[in-house]
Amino acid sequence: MLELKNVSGGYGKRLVISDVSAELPKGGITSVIGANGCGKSTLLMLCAGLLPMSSGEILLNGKDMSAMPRNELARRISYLGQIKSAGSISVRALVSHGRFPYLGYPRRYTAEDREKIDEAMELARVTDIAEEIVGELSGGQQQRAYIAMTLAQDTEILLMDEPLTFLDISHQLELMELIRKLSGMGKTIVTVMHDLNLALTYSDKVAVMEKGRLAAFDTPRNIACTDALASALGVKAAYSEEAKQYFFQRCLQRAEE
């Protein structure tokens, strides 16, 4: 479980996140939503240990994350950011980078590493373009290649900043089903989302950010019944009867699992 306690931080002297506290459910899907510039990406980077906190603490399974060696942290938390530089390497080589936290120097891949790489490419559906140059692919294909790299890291916590970027609707839904599958395998997923419908449909918890603060943190159903979305995004949300039935069936499915 990832627990934030009164976390504040940002970039140098510029404070972006202020006094955020939340317990992100183990094996659950948490979507972070909010207007542009509200601190969503900064929050994810703080959770990944990529930015220093000005105050507060983040606990990973009860252990202070700031005290963990970088290599151990990279084996437990993976992070997929918005800004990427594809370069002129193959998809397979890019996905292989996800195994770096497990390798010594010089880097020699074991049979287990190669198996994890193949599994990640299959899950992200990039096996057929494994030898293609990443920089020559479409935006959607590149995004799936980076998702495969993140999956190859095989961590218990995945932090993904707008993973649906460049994906068409079919691949968006496919990725959300993959995220649900990973959650079912016990992985904790935290993702920044702009698609409110998908966030409310697939998430176990929704974090609504407003001006660097956590305005609300609750189940999708409860979030939709509050004024948090109207305040943060200027929109109202409500569940249709079809959506209510979907969530009922989903709860039954999870209970059976």
Given for the second form:
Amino acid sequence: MLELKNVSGGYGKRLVISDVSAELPKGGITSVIGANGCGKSTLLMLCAGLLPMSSGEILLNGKDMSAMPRNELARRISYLGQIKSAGSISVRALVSHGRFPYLGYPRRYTAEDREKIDEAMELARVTDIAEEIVGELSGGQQQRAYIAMTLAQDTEILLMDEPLTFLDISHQLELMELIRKLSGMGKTIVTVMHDLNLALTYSDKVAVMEKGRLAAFDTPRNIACTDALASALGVKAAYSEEAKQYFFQRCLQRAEE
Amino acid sequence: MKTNKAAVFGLCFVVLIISAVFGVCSGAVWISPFKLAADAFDGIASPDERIIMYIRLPRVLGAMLSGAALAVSGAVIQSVLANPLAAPNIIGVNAGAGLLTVLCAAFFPGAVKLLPTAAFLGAFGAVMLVYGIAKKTGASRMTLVLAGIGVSSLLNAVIDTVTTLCPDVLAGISSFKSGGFSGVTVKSLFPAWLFIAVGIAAAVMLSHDLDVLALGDNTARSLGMNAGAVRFIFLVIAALLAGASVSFSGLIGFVGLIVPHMARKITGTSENTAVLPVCALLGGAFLCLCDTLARTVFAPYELPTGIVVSYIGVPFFIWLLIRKKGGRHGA
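Please give the corresponding structure for the form predicted together with the partner chain, as opposed to the form predicted alone shown earlier.
What follows is the entire complex, opening with the chain shown before.
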């Protein structure tokens, strides 16, 4: 379980996130939504321990995360960023790097490692392209290869920054089903999302960010009813029982952008 | 595409041995390898054997060590900086090593054994300077190369100044600026060969970590790596290798740029676990061949080895620049 207590932080002296508190339940899917530049990615990096907090603390299963050795943290939290640069390595080699936190010296894979690597490739459906070079694949296939890498890391918490980028609609839905499956396996998942409809449909909790603050943190149904969406993103949401999905309408009262 | 790593490695090893034998046998007089093998066991020191032992063998060894060091150094720098256009000569590492070598020779003329250490310090200073610029400005690949070329030119200007004011400093190293092996003796290779052996061994042993680092800072850190420390270690290794090479062979360029690319082409991957050992073998073979050409093509005149390397290296570098344009991804 991940618990944020009055977390503030950013890049050096530039504070991007201020005073965010939230409790992410174990095994749940939490989506972080908000306008461009509101600090979604920064919040995720703070949760991954990739940026220093200026104040507040993050508790992982009740223990202060900043006191944990990086290697131990990597066995509990995996992070899939937006910027990727694999170069000319095979999908299998990339996925294998997900086992890095478990490798002793001299960096030899055990039978268990290989099993986890195969499992992860199976889950993310990259087994058939295992020997292909990552840099030569389509954007969607590359994304799936990276997801397989974070799955091989076998962590209880998965943080994903816009995992749906580069995926076409059917692969987006496929990935959301995979995320749901992982949450069913007891993994806690936090994703930064651009697609509001998918965020509201698939998540247990939605965090609405606005200018570095947490404007709302609630279930999708409740978020859809509040003004948080209007103020943060300039839209109103309504759920249609008939279509089993959300519909959005642009609000006029939003001043900026 | 899957390439058999053991086969590639074996092939490169054979190429290295062949170029070494070719290098030892050719020169002003061609000495047949078969005659040589027969001579070696007759217990009499023939003139041929003496030529080999005191002139050709040290030279071949020097070229192989230098080539292996520069190639591995180049591969490491390209990986750490995530820049396929980086290499020790391009980003000023060789020039930094050269400057301190020249200064050391000017101020402590007798201290030949100090040269590799001085060169290492110079190389390290230059690599940290260029890396600092890249980090401070968040510079793009091209900016990094341009900054390196700037640093390189400045350091070369200082080298020229020192060698103009004290023309005798590099009597032991012929054609220091373009690089060569004509003055190399077994004595002059120590302790540089030790630096190179340690550097290559360390790079190969840590190559898995280099691969993880190459995934990018955030990914490496989220996989539990202390990316800053690992990067620092690899920059030290790269400087150690380039510095040791420059201390006895002068400023040989382009080996560090082109050999890593060749190694990636041959192995079909950019995984350093495969690329670094192949770099060491190919780099040694390549520079040994260049040196053999340098002293035989216009015999009895001899070209500085660096010039032959440039003839082959510069067209390759330009081809690399052209090929990158419009490519889908960096190497």
